[in-house]
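Next comes just one chain, in structure tokens: the form predicted alone.
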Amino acid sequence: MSSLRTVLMLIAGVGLLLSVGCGGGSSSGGSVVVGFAQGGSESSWREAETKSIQDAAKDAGYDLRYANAEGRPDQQVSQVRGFIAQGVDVIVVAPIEKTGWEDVLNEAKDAGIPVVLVDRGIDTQDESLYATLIASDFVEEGRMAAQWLVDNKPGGARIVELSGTPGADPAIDRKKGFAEIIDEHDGFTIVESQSALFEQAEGKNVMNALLLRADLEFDVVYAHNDDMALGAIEAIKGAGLDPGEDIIVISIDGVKAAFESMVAGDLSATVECNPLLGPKVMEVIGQLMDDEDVPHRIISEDKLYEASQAAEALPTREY
């Protein structure tokens, strides 16, 4: 009799283990738990990206846990470490900076938690630390902005560059792509490059200071994002100059406010960088949960819009 009881207990134990092992979604009764480490909320583009991911997670039935580092890299690493401690199923990161990720992503790897990077990449010797990067080609965006300038101002230009957050992937790559094109053409020179942190208020502040410099002459502003460009336009108008005429302003992101500025004749062109990454992120997470292979790099397609296209395109803008 005792041996029969032992066998029954063993069978019950195996059944319990199987039921636990097949449950899925470690901490919410079967739902996939996603930790989303957002870098900040410095721009309307960033806010649109956050909303897209939150909405798509809800539509997919996933449990999304959200953390916003508000532009502080150390805080973002700590938030990712917190997601690891919670035992989430997947971590989505929009990195503030390219560096400083090796240790915490190794911790995620050791815990068996896949990491999906969105909109910005990282520098690492071990690319297995993340499952995929879903982002635009920032170098190509810079090239598109520069090519528009070369085509539309063939006599050359003295350019002020408003760059993004130092060390950020888009700031580095948009600068690189822009320089690649203008360096191939005589008469185009970047006379000043300053960071305005991807922020509209800082774009205005930096441009105000540059306009006061007697030693600096320029007729083009190239901004790494629309928010800085819109701030620069405020400053240009405040100085009694005409953006679009006295100073050409071009930028990247393609937010709705940029299209409104083009319709008004202030912004001359913007390169779209689509922030609505949520559906693709959730699709990839589903593939990872099913142990499917995913591409290590998924590129979002972008295009350039100029002022002449703005009025027609404006009603269709979602962000």
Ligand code: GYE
Given for the second form:
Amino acid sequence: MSSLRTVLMLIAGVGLLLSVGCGGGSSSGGSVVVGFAQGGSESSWREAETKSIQDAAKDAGYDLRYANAEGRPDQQVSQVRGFIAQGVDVIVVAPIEKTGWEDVLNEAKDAGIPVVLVDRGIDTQDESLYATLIASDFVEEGRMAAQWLVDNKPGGARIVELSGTPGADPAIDRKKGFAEIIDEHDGFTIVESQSALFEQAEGKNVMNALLLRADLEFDVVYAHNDDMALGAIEAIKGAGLDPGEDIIVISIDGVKAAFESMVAGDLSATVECNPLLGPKVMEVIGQLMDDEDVPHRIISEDKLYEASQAAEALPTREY
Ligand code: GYE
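Return the form predicted together with beta-D-fucofuranose of this protein as a structure block, the form predicted alone having already been given.
Full assembly next; the chain just shown is listed first.
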């Protein structure tokens, strides 16, 4: 064997070792390139999720390319298409809506790029279009919120529901789980349901309008996330009413501001939905890059907190 050939083989061998040692070995041989298609910045939950994924990618030594569709589903599909065109190693998507994904995910599949869904699921007949979905069980979250209500207001309630973004997985399933439990109990009715887009300002606007309606009487607000609940609380106070007394407010997410609101006696309960998905996402990407099997569904554990537990829990809340 000529010495030149030996040297070339050595160089190739070292290159291979380096790429394997570099967190899973991307197809390009350099660091793993991850395209992250975030859906928006509507809530403090989503801000925490974005930061968690960015920080965890940095810790893993991955090259993260970030796009944010700011609530526009068409834009999000184009951004995923952009990542396919760039030939990234893996695409992470937090889908705004459940529908509209088949075409672009088939394009990713044809290009051999695995897709990891985070925090929201999609509607598809073809489960092979994505490697895994890392998210909470939103039906269960809705059930937990309703169960707290029937346990704590046994006499029944007239409920206003502030729902999330229409067509979004958590908006659909949090409604479903909540309705399932209250339907089993007499005296609990949803007297009005309106979307406030998971946004605090919109939660306040919608609640202001509902409080002015002479035909509507209610004593509970169930919001699909904390931000809308906090907006509703502002409106309730603005109308001279006492949240927690005149109107009970419950929600989902468990962000720090919700704990502060519980300590202040305004919000009555929240179901924690953990947005700190970054480390799990990076672990899964490592496994995919190493051609290991990953479970098709990874469920985050959720837990309900009520106002009486808030003061003790607040100092250790991470988001
Ligand atoms: O609960 C809400 C949001 O998809 C689980 O989206 C997420 C939800 C979260 O903006 O605050």
